[in-house]
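So this first bit is one chain, no partners, the form predicted alone, shown in structure tokens.
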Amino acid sequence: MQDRHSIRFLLGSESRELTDIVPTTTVLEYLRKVERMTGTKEGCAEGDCGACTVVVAENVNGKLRYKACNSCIMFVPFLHGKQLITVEHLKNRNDELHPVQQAMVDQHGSQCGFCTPGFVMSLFGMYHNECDTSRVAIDDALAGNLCRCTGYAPIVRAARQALHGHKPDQFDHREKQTLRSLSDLDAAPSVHIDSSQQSYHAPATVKELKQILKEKPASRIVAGATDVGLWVTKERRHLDCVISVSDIQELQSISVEKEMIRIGAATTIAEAMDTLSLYYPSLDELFRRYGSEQVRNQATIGGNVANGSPIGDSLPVLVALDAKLIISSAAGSRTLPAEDYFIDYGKQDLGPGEFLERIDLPLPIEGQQFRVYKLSKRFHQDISAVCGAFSLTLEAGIIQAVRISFGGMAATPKRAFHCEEALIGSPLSGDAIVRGRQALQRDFNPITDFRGSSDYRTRVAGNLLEKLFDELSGREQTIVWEADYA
């Protein structure tokens, strides 16, 4: 397929074609400096505050799907073939406010106003995604938007007003026209841009990706860029060659076959949540706490694994569930247990020209119990101090098999082998908890940092084990003091 040498997208209802933009220019920077559209604000420049929230719409099976995204860490080429909607686009042709804007006015949801456009755009995303109006759903959807003025209560009331009795807006009425406009862009995949500073590739197939990596093995692969985006905005790193895999359909599938959940590496967290939580319900809360709605709409399962962070929330889960990683290159593919991928801090088993293609997660078996617990200073949008994942197979109340993995306790996500050995063959008893706690002290010697001391992390890991036992046995949770097991 012939490479496209420009980025084509809709800005509101107007088409744009960019040929000379630096590929790692953020959407926020483009809006403010090129388009002179200043409604979208910069607050943190790292995807935390939500002041920069925009909505991106794309054609999915003949319907528009709207996603709230952080424009401060989203690169402009990611807009290729899509529609970018900002707060400036929400008023209708009669200059009337959109229902979410009117609700913010009616409920006094704005004071200083700096964060307001971001809240409005997050509400607009909810408006088009059939979100329920429960407080939990609203909190989850707005968790990525911070406000120092209002105390949030009037914004929550605005959300309820806007979402109650949803009526089609001008975007619904123009959906067919927008779909035609997106089609008219002729935004074919396989984009290749060479600027004076960088080269950018967006292959359409895995085959193309392998060939590019064979020729340029030192390239930086991105999907959602929720991590790499910070390298650019915060660390001012220069990336010579960027390869986006976000348009490779083969890497975006999630299917259940042959006792496995097969997850394409470019599947976003938002897309994977429902399927994975269906089979492992404990993952539901973990995913709700994974970043924010904006981050989950961009971040991918493969990206969270590939960067190898010791506090990546999905990594202890994959290790505890004995997931397999499919690593590919032009030379072929290999299968690697998730626990063997992490070699040391910042070092993973991924050679030049290789990329993570797929994750295979076993379906639960009879008698298997799985729990994952995340501890952080805030419920929403916070990095873990400790994340523990536990997979146990029980028969007549006796532990027949067990895999335990922690994040935040070592330089990599790590299994608790001594603890597993101490629990095999044991009932869900207090004695087993004591033995497990003692074993955890042999498994880990965690560091002290601003998220928690070494002592705190050690105690917490034991407490999570106890929480697991109490949940599985139906007991009221108790506290075992250090003196009981030291």
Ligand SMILES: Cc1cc2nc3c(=O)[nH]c(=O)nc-3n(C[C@H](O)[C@H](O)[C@H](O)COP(=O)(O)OP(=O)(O)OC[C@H]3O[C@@H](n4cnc5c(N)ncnc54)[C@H](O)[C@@H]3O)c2cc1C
Contents of the next structure:
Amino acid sequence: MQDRHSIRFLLGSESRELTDIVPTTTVLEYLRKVERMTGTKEGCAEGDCGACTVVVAENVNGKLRYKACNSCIMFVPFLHGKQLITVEHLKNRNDELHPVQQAMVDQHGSQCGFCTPGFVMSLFGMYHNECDTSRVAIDDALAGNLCRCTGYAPIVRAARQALHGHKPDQFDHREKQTLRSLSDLDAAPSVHIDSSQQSYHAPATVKELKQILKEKPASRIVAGATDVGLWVTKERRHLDCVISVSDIQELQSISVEKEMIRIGAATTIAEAMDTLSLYYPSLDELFRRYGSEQVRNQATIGGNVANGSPIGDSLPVLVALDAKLIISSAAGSRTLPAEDYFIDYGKQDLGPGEFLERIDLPLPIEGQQFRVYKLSKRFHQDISAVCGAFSLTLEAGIIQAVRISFGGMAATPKRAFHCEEALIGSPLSGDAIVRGRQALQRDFNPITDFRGSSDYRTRVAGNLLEKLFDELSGREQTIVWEADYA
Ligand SMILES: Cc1cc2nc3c(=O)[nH]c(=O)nc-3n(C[C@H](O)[C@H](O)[C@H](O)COP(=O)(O)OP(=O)(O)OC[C@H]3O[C@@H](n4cnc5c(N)ncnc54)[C@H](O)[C@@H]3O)c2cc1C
Ligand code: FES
Ligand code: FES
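Target state, the form predicted together with this ligand; input state, the form predicted alone:
Following is the full complex, with the preceding chain placed first.
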């Protein structure tokens, strides 16, 4: 297929074609500096505050899907073939405010106003996606937006007002026209841009990806850019050659077959969470607490794994569930147990020219219990201090098989082999908790950092084991005093 050498997208309802843009320019930078649209604000430039929230709409099976995203860590080429909606686009032709804007006015949802466009855009995303108007759903949708002066009560009231009075807006009325305009863009995939500073490829197929990686093995793969974006905005790193995997449909599929869930590496957390939580309900809370709605809409599961951070949330889960990684290159594919991928801090088993293609996760078997617990200073939008994942198979109350993995306890996500050994063949008893806690001290010697001291991490890892036992045995929370197991 012929490569395209430009980025085409809709800015509101106007089409744009960019040929001369540095591919790691962020959407925020483009809006403010090139388009001079300053409604979208810059707060943190690292995906935390939501002041830069925009909505990106795309054609999914003939319908528009709206996603709130952080424009400060989204590179412009990600807009290719999509519609970018900012706060400037929300008023209708009669100059009337959008219902979410009107609700913010009516409920006094803004004081200094700096955060307001971001809140409005998150509410707009919710207006188009969310049927659930509960407080929990509103909090989840707004967790990626920080406000320092209004306080959240009026903003939550504004969300309720807008969602309860929901009726089709001008975007719904124009949906067919927008879909037509998107197809008129003729934004064929397989983009290749060579600017004076950077080379950028967005292949459309796995085959093309392999070929580009073969020719340019030192390129930087980028998926959702929720890690890579910060290297650019915060560390001012220059990336010579970038290969985006987010236009490759084959890398975005989830299928359930032969006792296995197969997840394409470029599947976003938002897309993966529904299917995975269906089979492992404990994952629901973990994913709800994964960054924010904006981060989940951008971040991919493959990016989380490939990045290999010791505090990446999906990693202990994949290790405890004995997931397999399918790693590919032009030379072929290999299958690696997730736990073998993490070699040392910042070092993963991924050679030049290789990429993560898929993750295979076994479906639960009879008697298997799975729990994952994330500990962080805030419930939402915070990185784990410790994340513990436990998979146990019980028969007549006895632990027949067990895999335990922790994030935040070592330089890589790591299995708790001593603890597993101490528990196998045991009932869910207080004695087993004591042995398990002692064993965890042999498994880990965690560091002290601003997320928690070594001592704190060791204690809470044991507490999580105890919580697991209490939940599985239906007991009230017991407290095993330190003296009992020291
Ligand atoms: C505000 C904020 C909150 C966050 N909260 C959380 C959180 O709660 N929990 C958590 O775990 N993480 C969190 N993160 C971190 C981040 O979102 C995740 O690590 C994310 O899953 C990375 O995915 P991505 O697609 O954005 O990766 P990218 O940034 O695109 O890439 C990350 C790394 O993976 C490589 N890569 C990506 N895809 C592939 C592939 N298919 N094959 C080979 N290499 C690949 C890239 O080269 C790069 O080295 C947060 C980040 C931000 C900015
Ligand atoms: S500027 Fe703070 S999330 Fe983008
Ligand atoms: S209104 Fe000032 S930060 Fe929200």
